[in-house]
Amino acid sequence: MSELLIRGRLLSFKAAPQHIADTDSYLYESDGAVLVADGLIIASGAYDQVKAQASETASEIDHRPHLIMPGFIDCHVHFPQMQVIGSYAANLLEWLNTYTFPEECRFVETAHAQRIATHFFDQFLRQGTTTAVAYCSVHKTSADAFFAESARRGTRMIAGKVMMDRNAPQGLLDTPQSGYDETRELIESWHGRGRNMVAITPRFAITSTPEQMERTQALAYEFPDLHIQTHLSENREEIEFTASLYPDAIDYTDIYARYGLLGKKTLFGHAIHLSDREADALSDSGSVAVHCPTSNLFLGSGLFPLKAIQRRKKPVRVAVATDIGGGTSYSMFKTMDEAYKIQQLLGERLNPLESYYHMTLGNAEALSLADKIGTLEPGTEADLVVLNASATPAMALKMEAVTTLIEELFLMQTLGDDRVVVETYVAGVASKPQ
């Protein structure tokens, strides 16, 4: 068993920060180390203590003075939309019909899906993101390409082929039965292969008939441990259209509830415009609202009430995500920078500790995977990111005036991008594309 000792400053969260001075919520070591072997963290903490646990043959990498954190986690992305990012459109539905759906039709071609998969993993690892929850296209070929590349890289990824049998071009439609069958085939082929995890993925209620929702419900009952991902209440025009398609439902959330799709492993992308009843339904079921700030701003969808939804009498579990390609940046730094600005517009405060908690342990908890990723705890998977807060001339100049960890974190959040990421470790192996 070969060991690797990775030295640097350490930051890892133990719980959600309650306020900006909540030092009990995280571990910080000014001279720390992480000892890894066979893809797992063996020990972490003060350098001298961890060094004493390493074998004589352990290799050592010194990243001082950089900051070592758990790899970032992105809870909502669209794998086929890398070439859609930055497309000009007025709103969500126009953007889907003008750009997204035509692009996704290309993923019927295996060669194209494989090419984009290579770029996807290169880009996300370059950003320090080691786990993502991804929508593939309706084509099984796209999911096969995604999971094959993930297995090759050794990453922990969650993904599924979208199920959609209406309100899309003919080249993007499956049927209730074929969507069910192909999802089952993906589960059999890829779930648990390497670190891959398959998610049941009805795109959203607009693109699924009641018959397809019934087959989705059957999958959820047959595979209760799998994640479910879909979209909810992103745009007011979308909400109105959805209500017209399911006139018997109380509201948008009730559509999914009627098909048994709410639960602790269900991820609802966006969930901006929720009524109190809907928020209560998500809270009671333990479902997760996934905040996608750059996408919400770019498409003019609305301002997600992150702080308000968390302090409700019945709080809603929350994750954060880039939502590539409606989102305009692959970077979790940029994502949380925009999340911060949205809360400012709503008269709220989002402090830097909360931002980095969401990017790591918070998102791991939202995925029910905190026993595997999102921390530097011994026994968890050795996905790490090494960060340099002086990565650009502008940042280096600002760092001359930085005196606290909080200020350093906020600097990276506001000015940082992939240049901040010195190295990304996937299961203990340096994996950042050069």
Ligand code: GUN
Given for the second form:
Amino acid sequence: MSELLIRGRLLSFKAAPQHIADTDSYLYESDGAVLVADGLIIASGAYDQVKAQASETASEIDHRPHLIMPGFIDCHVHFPQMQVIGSYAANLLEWLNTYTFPEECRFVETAHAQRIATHFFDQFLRQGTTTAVAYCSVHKTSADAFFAESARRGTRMIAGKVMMDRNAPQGLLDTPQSGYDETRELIESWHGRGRNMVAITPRFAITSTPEQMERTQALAYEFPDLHIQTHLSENREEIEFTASLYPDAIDYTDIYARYGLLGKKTLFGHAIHLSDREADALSDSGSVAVHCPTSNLFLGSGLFPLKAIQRRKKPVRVAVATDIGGGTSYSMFKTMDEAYKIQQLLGERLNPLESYYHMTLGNAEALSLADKIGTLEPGTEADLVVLNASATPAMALKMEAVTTLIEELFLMQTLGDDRVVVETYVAGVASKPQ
Ligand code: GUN
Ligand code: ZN
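Can you switch from the form predicted alone and show the form predicted together with guanine instead?
Below: every chain and molecule of the assembly, starting with the one above.
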């Protein structure tokens, strides 16, 4: 068992920060270390104490004065949309029909999917994101390409082939039965292989017939441990169109509820325009609303009430995500910068501790995976990022005026991007692409 001792300043969350001075919510070590072996964290904490636990043969890397954190987690991305990012459209439905659906048709070609998969993993690891929850295209082969690349890189990824059987080009349609069968095949091939996990992935109610929803329900019933991901209440026109397709449902959330799709493992992308009844239904079921700030601003979808929805009498669990390619940045710093600005517009404060909590432990908790990722706790997987808050001339200049950890975090969030990420460790192995 070869050990690696990774030295630097450490920051890892223990709980959701309640306020900006909530020092109990995190662990910070100004001279710390993480000891890793066989892909896991063996020990973390003050350098001297961790060093004392390392074997004599352990190799050591010194990242001081940089900050070591758990790898970032992105809870909603679209693998086939890397060449959709930055497409000029008035709104969600125009964007989907004009750019996104035609682009996703290209993933019928295995070679194309494999090429984009290489780019996907390079790009996410460059950003310090070590876990993503991804929609592949409707084609099973796109998910095969994604999972094969993930297995090669040793990453913990959650993904599924989208199921969609109407309201899209012919080349993007499956059937209720083929969507079911191919998802089952993916589960058999990939779930638990390496660190891969398969998610049941009906795209959204607009592109799934009631028959497909029934088959989705069957999958959710047969595989209750799997994540389910879909979209909910992103855009007003989308909500209206959806209501016309499911006239018996009380509201958008009720459509998914009728097919048994609410629950602790369900991730609802966007969920911006929820009624109180819908927010209660998400809360009661433990479902997660996934906030995608750069996408919501770019597509003009709306302002997600991140703080308010967590403060309700019945709080809704939340995660944060880039939503590539509706989102405009792969960076979790940029994502939280825009999340911050949305809260500003809503008259709310999102403090830097909360932002970094969401990017790490918060998203791990939203995925029910906090025993594996999102912290520097011994026994968890050694996915780490190393951050340099002086990475650019503008940042280095501002750093001269920074005196606290909170200020440093906020600077990286506000001015930072992939240049801040000095190194990304995947299961204890340095993996940031050059
Ligand atoms: N709703 C259904 N599909 C999509 C998608 O690909 N991106 C976004 N932002 N919303 C969606
Ligand atoms: Zn999405």
